[in-house]
Amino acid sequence: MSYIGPKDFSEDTNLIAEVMRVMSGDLNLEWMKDCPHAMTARPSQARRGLTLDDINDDPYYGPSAIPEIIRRHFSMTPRGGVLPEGLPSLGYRLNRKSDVWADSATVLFEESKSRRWAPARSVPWDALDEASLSSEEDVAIRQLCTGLTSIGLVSTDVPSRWVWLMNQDFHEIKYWMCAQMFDATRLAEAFRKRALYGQGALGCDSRELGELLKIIMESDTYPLASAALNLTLFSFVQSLGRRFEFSSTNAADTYLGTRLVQDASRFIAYGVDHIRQLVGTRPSQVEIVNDHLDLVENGLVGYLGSRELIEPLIVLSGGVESVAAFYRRAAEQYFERCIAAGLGERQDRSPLPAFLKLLDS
């Protein structure tokens, strides 16, 4: 049911009387006297302009003022604004700072805007007309693009499931999550266009990829969803971008691969920083996150072994050994990031090493 306000404002005689007094020139300007704190905000570096970190420099408005648990502010008021009595609660459920926070989010948000690109015009699509691809290689690339399109679309869904539940005091994280949604949408757009360019077609969906994405999307909490999406999935998406670029024979695919790596790197940076700050504040979360990643990595093994992914990679690489080496390097980087995030060594509990050993046998 839609929310119904506490009164009929069009019939509120007190409100109407106040409006009539104001319109007759009787201004009390009380709101001018309520400004509790003024600050000086200037760009610290002119070429970057006025950044979020510039306006967070004052402790009153900056994130250092946010307590670990927010208990008194559930309205729409921006952090640092005056809170009059009677503000409605918007029902936020994510009110613990360590559940969402990463100091790097402000920089990542600014970077996502400064490095924006537009698939329609930024990608040199004409280069595909001269690409020297065999028919098998052409279909293999379109198959990879089909999977990347699915990943991009679901990667918009995951932040959107949580951002509206997040307290307004965490606005930097909300900004960043909206930027993530736009970045993921752009990846879905770009790789769908790549699959269909020219005499193109989308490839076959993968049941295993669907299972992996469902595990991530239905994570029980935001920290678990963040670890699964940003740390695990995008570690491999970034590696796939490097592989896409490595296999490229034309400027269009090279551009797409480099941009996939660039955009995926921001997801990873937030994921590592977020989980590191989470477990640094609440060490009991280490095992909870690791338990969830056990499930996510099981889904990842399914995707890495699916014919819809591994076979096009083999076609483009010319052999199984090259793909096995690619998977091995991607897993090594992922495990290093888990350590950087404070989760410790995961190799002994992860199903990935056994899967990689199977490929080598």
Given for the second form:
Amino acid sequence: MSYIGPKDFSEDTNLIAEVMRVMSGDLNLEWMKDCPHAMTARPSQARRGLTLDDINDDPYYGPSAIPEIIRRHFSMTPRGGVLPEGLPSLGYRLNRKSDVWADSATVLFEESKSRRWAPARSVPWDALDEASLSSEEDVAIRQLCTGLTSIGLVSTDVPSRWVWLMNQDFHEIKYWMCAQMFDATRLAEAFRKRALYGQGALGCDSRELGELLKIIMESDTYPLASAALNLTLFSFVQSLGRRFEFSSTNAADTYLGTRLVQDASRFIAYGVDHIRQLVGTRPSQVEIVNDHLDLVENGLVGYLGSRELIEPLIVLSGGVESVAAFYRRAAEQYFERCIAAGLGERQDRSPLPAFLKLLDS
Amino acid sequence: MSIRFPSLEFFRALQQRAKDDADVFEKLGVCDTTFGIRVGDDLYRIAFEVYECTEVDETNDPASLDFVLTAPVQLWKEMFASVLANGGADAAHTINTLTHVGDVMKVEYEDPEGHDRLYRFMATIQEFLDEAQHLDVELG
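For comparison with the form predicted alone, please write out the form predicted in complex with the partner chain.
All chains and molecules follow, beginning with the one already shown.
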């Protein structure tokens, strides 16, 4: 239902009288006197330009002043701005700093824009015309691209479910989440284009991938969604990008794999930093996050074992053992990141090691 | 005059090439990492800041590096031979391919976040190594 403002401004006699006074030249300029704090904002490194960290280099405007729980306002006022009386609440529900915050988000946001690429022209698509792929390899690559397209699209959905609930004081995180949405959109775009390039076709969707993505999308809280998406899913997306590049025989696929890796790695960097700061501030969250990742990793086992993923990987690498080694290494690196995030050793509770053992046998 | 590989002079020549090709590196985007390249027993320290390779030196302190790419001299020679022959590493000799499973080129690191900088900035690091294509290199 649409929101209806508390008054009919077009019928507000006080407002109309004020407008008439201003139009007759009677400016009171109160807003000019209300500037509470001036700072000097200059690029700290000319080549980097004016960064978010540069304009945060003052406690008044920077994030150090954000309390753990925001009770001061729920309005649209940018952090550090003057709060007049009567501002409407925009209904933000994420008002706890540790629920969202990662110090690295500012750098990752700037990095995301600086390391941008445009699939339409950046990818050397015509290299695919000369690629020496068998028909089986060609279909296998298009199948992998189908899954990556699904992952990219759902990875735009996840931050979008939470960003509008987040207090304006966390604007750096909101900026970063918007960058994530754009990065994920680009991945969906690039891999859909790869699937369809030339005499192309999309492959078969995977029920198991759908289940994994649903588990992530329907996470109960933002910290759980962030851990599931950024830490778990994107650890494996990064590995898939590495595998895609590893399997490539041409410049287009090398380019796509490398860019998937670099973009996925920013998601991971935020995820590790976010969860580490969350559990550092509220240690009780360790078990809550670990409980959720138990469910997510169960979904991940389904996806890693699904025919729609493992079979094209086998076709492209020429054998099961190579894929098992790839999965094992991806899992090792994922577990290292969980430790770095403050979640401790997950191997004993995770379903992944048993799954990997099954592949080895 | 040809530049011998491996040597500090070789990596400093790559640094100079990266400066000469500044537009290429700026297009790839910011890159902030200090990493190592271990060729046999020799460890070279390479620092990138913003768009530039700002430092190339030898070091005995791998703990100060985000990650170290480690391989025998012969593998590095094979990789640079591919760079020289193909105008950049071919698909079989990219850093990602060589480090993929960890049994060809190793990536050493103490901090997983430092390790992930390899992946965040891999395109820049690959371009840096591919600059060897413009050098007269004596691989021996």
